[in-house]
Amino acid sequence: MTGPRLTPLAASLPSDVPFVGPELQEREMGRPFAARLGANENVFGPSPRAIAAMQEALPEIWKYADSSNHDLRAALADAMGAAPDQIVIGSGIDGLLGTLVRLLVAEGDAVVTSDGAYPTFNYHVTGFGGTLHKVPFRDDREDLEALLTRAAETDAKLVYLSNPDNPMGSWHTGAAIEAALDRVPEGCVLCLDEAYIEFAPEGTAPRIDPEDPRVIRFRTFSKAYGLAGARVGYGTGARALIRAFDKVRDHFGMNRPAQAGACAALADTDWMTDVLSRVAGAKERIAEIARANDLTPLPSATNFVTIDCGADGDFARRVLTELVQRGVFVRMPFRPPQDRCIRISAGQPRELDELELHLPDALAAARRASPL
């Protein structure tokens, strides 16, 4: 009896996976964690406008959902100064950047990223065949200047750039990244990953034509709008590139009630206004208890707030090791220097109140164990 044939690239990746999420960490610990701070989740939720969307959405999910995503397309293109054909709905960044990738990425091609930038893209990349170029961070955010010269180095075909950036926080301006643009190697596409542009300073998106052919950009419902869990994303894009897409994406991945609630959500600018007021709160409270515990909690542009613990990268790993026993749940960057950091999301009262109460105890421990 045989097993199933893989193919030879897919046999020879690790089969490890980007993040280990709070379920699984609660499961081994048997304890559910006292407070969820590390998946940059909207713990505020979503509006109840799209609340009462979905629920009425789902009476119908026996029925597929509109797989041109007609009615979600033209609320966007509204908010966006976009044509309904240059968006392209799916299901969430994640879903989206792998459907860019297949696009775009025949095994051998050169694809550009930092190194310490978002895993899931990676991911993509090797499981298509492609070859990743990384470069360094710098001064704590992505080199947007090396990164389009190391796509001209190798011929790439895509380069990845989030902006805000996750895990550090930090952010370009949009008058940046406009003034790079002409450094695009030809036939290169720059993959602008904006997930947490709501939370950004004004003047840190772009203004790029739609249809300007060295773009595309990734936005989601996940953040701001508290939609995590209903897997909304969307990009814009030139429309040569966006009717690619139909002829890989998954037509039918979109859901009625995700649909309609994220219609919903984009009108409600009350409560994003409202969520916005309390994210902003909330990481302020965070940096202050870094503070109170000697931390230096770095600018942040998005809905979490990255700390320097002050020193490497085991230390910061034992701080969060600490902290996860004590029952609050952080993540932190995967490579160093950038690795020295934990990251905490903006969370409720309560949850920051575990914060407080057990970090000056984690910090303690860690120091045990590893002497500074």
Contents of the next structure:
Number of protein chains: 2
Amino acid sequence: MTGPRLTPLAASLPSDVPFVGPELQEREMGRPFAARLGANENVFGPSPRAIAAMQEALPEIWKYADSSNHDLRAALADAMGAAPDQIVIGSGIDGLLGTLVRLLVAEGDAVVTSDGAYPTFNYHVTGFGGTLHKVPFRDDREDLEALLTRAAETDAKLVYLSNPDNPMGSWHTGAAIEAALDRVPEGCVLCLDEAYIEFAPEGTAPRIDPEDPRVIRFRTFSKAYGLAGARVGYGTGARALIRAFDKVRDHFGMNRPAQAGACAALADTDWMTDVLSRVAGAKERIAEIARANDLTPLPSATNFVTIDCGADGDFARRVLTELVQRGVFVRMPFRPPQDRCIRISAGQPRELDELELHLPDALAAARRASPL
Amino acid sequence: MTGPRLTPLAASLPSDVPFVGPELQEREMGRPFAARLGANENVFGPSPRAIAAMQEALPEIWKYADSSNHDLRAALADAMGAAPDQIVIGSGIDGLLGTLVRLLVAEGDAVVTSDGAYPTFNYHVTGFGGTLHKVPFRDDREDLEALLTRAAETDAKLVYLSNPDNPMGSWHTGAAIEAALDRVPEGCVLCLDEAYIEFAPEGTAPRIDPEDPRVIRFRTFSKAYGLAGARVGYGTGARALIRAFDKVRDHFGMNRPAQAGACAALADTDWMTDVLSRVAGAKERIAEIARANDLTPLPSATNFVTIDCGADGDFARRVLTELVQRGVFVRMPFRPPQDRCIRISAGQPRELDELELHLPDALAAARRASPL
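Since the one above is the form predicted on its own, can you give the form predicted together with another copy of the chain too?
Time for the whole complex; same chain goes first.
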């Protein structure tokens, strides 16, 4: 008996996944992390009103969720200055990216992204047989000019831009993105991933007419709203594209309490203000810890700080490994020259104590293994 | 400016969806249903221990869920007599069916199902460009023989069987399915949807070696476990096929509290016993109400009763419409001759009071509109 008769595309796909989760690493190490600073989660958690709303919704969890996501779409439409039919809800940006790629990218279609940008986007493109064209970062930022030039050259269906950017924490101004829109080639959609936008300085979000067919923008409750485990993301775009999601999405796929939680989280602006200030404080402390160890923290418009370890990728990987072995979960960029850095999420004070405690030893151990 | 440059497949897909949710109907009617008896949810709800486990997990909802679903997979492996790597977790059977189809069905590949069986399966097959071959029901059951014959004739990648069956509530014995396995053609996978299996008589679940490459079986926490709004389903199958899910699935796509809730629900066998007895009671009452109105309740191995309205599809649709207008949410089979029936989920006593109250009027109104 042979194996399953996968489609040629499915058979060709690798089995490796974009990210190894911290729980998996913990089981392999046989102990939990003392500091969970690797997944850019919001360790300060969601609004207590979101928790309360989900708690209240639990007794009705025997019901399927509203398949049209009416209440949440209405609230988000309001927040985004859009109409409800310009909003699509999905299980996080990850899920929405998969559906977007499925709608636009057939086998062999060109897609453009930055070399070292969000790997889950690439995972979906590869998963649907698209051809990825990668443009290098420039000055540790995604290179808007080069991305759009490559999109035109390759007749790309999609061009991916995260703003602010993960894993570098860098960003473009909203004005720069607005100006770039005119360079999006006909028939190409700019996929604007704004997962971290709430952390960014005023003016980082471009003002875009939701009906503009050149762009679809994605945001999430997983980062600033502290609801990564709830799986709620949303896209804003032109009606014709948003409507197309209904052709293939899992209509009853949303968790019911999660939608109630997202609505409540969205409404609690005081909590958001508080979270942003705590995140800013944690980032400042991470930067201080980095500088105290003669490392260079990069400017960040996100909830993490990317730290230049001052040497090559091998050295940074060694630092990362040493930190992980000491119970400090962090991640790092995959591609040179950005892989000279490690990436540390804003953590609780006790977690940053762990970082402060272990970073000198981790660096020393890394230097012993690969002398500079 | 033209519309979005969808793939030819995506452009070809219809915009209608398998089911219209009750919330959407309620908004259109401008009032809530008095009885929610249409979605085969478990109105008796999940185990209080599942609610408690989800409540306890809420403060950690800022964390992404374990991407390997370790704890839930281990518990399910135990329950299914399988190894953890023979189990895949997904957001309900709906989500898992989509991924299965994506893995096996390329454009033009043949897939076999019953005419009138679960439309969401068809939605996924069409969504990935597969060619559906439909076999009629026989004696109100899915026709195992005919399905496998058609699968051989069409060189099908997949053949779908729900057991017990939705929308008729009928079933095959586990022994009949075991015997049929030898007729699954080489290179074809039997997709066995056991969403309702917990409600079925002893002996309805076939005994199948999880490593048997001819079948993948799906179960869910949405029905007997009362967690439809949590979105947790699972598949059991051969390692090679289960492993393939990792190539395309949304690894961080599960709701974190939902996994904790599913684990707790699975462990609470007393609650399950209690739920099954309450469902049995509700079904008996639905059957009595049907008989009191000179209608024929069909035998059911599920949590719903399919009622033969004694005439054609137009008449049954009229009955359904009249019930819906009276605040009683029910559904019905889509295809003749099964569409002579309406389908009523086991409900709370007060909901069945509504059914009892309104069914005579609904029938009278339906008869006035289309005299027998």
